[in-house]
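Presented below, as structure tokens, is a lone chain in the form predicted alone.
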Amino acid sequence: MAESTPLIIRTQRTASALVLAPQGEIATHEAPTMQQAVKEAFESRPAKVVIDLTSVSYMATSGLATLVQAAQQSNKTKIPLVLCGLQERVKAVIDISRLTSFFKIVGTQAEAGV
């Protein structure tokens, strides 16, 4: 069995947003790391939270649940959430779950207004 690589999450704050850029796979073991990063992002009260999934090659349902929790945080705090850079495999998970319209999804950080 292959060892899973730890999830690395780069965080960048700009004048217009806080960007979370996870790198790797978001599966069961990595989801708590992502959940903590999302929680901290919203607690820091940025103008907007952008999750850039460009470097995420795979996302399990636990990763998707983390994104749903992020959207709930967004609604609760009135801080906009934008997803960008979805790889085909990650987009497929969101499509299959019928959550495409649940999220604001754009192609790049620039389109997200970063």
Second form
Amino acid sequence: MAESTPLIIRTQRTASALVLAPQGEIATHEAPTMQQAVKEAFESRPAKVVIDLTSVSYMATSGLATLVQAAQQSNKTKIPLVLCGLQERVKAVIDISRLTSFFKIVGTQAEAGV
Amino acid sequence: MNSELQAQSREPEVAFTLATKTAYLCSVRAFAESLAIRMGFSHHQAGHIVLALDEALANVIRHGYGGSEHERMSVAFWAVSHAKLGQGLRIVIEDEGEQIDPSNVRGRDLDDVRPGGLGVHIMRQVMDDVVYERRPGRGMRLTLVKLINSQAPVCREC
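Counterpart to the form predicted alone, namely the form predicted together with the partner chain:
Below, the chain from earlier opens the complete complex, with every other chain and molecule after it.
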């Protein structure tokens, strides 16, 4: 686990998607920041939302809850959501929670169609 | 299983108290990972221990103290051994928050996909033993056990 630093979320808008790229850990303390970023992402009405988790070293269930909320916003708005770049520990939390099939998960931003 | 575990010393290897601030949980996670690896757990297992402990402390803050940042909780780490299953780590978390009936502590139905409520499920999946108890007077005690030769559900699937 990397030394903890405040969660930074980079946002990149391309022709095909809005990419959220959080960096750091997403646990109880950081989840509200992620939740707000997800909310703003869908409100900006992009063609697609991609959450690139390549630089997320740890995720608690509070962080996972923000991804579930993102999926619910995706269903509500019909804006596709894709997750990519999951590190082993982040993938493990999703697997243990039996939510793997709930999300569209790919390896890279390119595979996510960015 | 707890009754079959022998602590390797009378006192915990490490014990501390901390304020119920979510901002401090990152420090606990970093410490617990370092200690677990030093006690012989793999990085994979240490990740499970960190996850369970983090979820447990977050639950104390959220449910035991209603989100208050001005309370205290304690964490103690014990090296333990089991006659048949070998060595491991016991973590005891105590608070003075709201008491609940331990028999009512259960993970929610995973088919009901919604944010939140997964912490107890995660703990039971990655740890060998998870025991909630009421403390005398007030507060709760949670004991988490992880064995190096773990038989936790997630580890059996590995």
